[in-house]
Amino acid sequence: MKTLIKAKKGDITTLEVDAIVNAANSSLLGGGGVDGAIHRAAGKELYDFNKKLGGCPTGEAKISPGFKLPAKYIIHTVGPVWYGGNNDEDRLLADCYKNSLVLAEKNNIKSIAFPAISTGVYRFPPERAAEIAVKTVSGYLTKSDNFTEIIFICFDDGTYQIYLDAIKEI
């Protein structure tokens, strides 16, 4: 089966997919941006559940129920902070996508939505992040046909266009 990869503009907390990915901080206990929005929409149960997860290192991923979200699961991954590109940021960002997909497969997740990980307060250049995201996901799909749909969900027009352009390149 061929997996549909697409970019979409919208609010990740409203998507009806098996899992959404949270661009979390290492505590997994909420923060700003998409992380805060996901925590607010999922409810206090997410905070309580994530306290038991013991945090998450950069590039790794952990899973929780979706609680009050339409998505059944939330996969939390911690993206790298951009320090100019000489601190393994590219590999760590690719690991976020790869490890989220591995965890999704282990949990029989067929449809998943990713935000633009690390491109907000973590300052990763959006074009570079989109290229890494799309290449990592499409490369993973050469070894797996367990997904029906992978969405790059973008909060604004500029990011949406960047992901559309990156997807055209695959």
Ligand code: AR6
Contents of the next structure:
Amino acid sequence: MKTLIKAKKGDITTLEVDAIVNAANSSLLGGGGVDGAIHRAAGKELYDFNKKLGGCPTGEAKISPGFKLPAKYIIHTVGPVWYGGNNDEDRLLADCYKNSLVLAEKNNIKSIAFPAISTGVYRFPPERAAEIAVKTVSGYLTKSDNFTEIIFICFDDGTYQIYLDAIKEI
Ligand code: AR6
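Please supply the coordinates for the form predicted in complex with this ligand, as a counterpart to the form predicted on its own shown previously.
Below, the chain from earlier opens the complete complex, with every other chain and molecule after it.
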């Protein structure tokens, strides 16, 4: 189970997996950070498709095709903004990972890559976020044998090291 979980350094838009996860905002219509990169790489069809999805509440997830991406699907989830930790941020972040996996499984997605949701513009402390990400995913895998590969894609060395440490703990 643990061998399915990997940390990798790189750009999520280049990955050849069944699905990549987007750290979106509740409009699902694009923004900065990883969301902006995914919308640019997928093309305008993504914006047009997502307009019909009607947004997404924090902690939940919606799916679109990957359009111009190598990935077949994009799972859009909305992470919590960090307000100090007393606003249900931990649970909402765990929900993003869990609901993304549930939606992936429903769509027969076997390989999936997650960015470090909420740790950029939304300011979630990165170590705490990585611990929640890794624990939620590994907990899910104890109940499901659907997945063949789960990648935590890290955009910088600092995030990569944090994930290597978090994966060691499971
Ligand atoms: N591949 C992988 N990871 C990336 C990439 C990439 N191409 N680009 C950035 N990251 P952020 P959030 C990392 O800010 O905190 C947007 O405007 C980045 O280094 O993208 O959930 C949305 O529209 C960081 O580690 O997402 C929302 O309004 C991680 O992705 C808001 O930002 C997440 O940083 C969401 O904020």
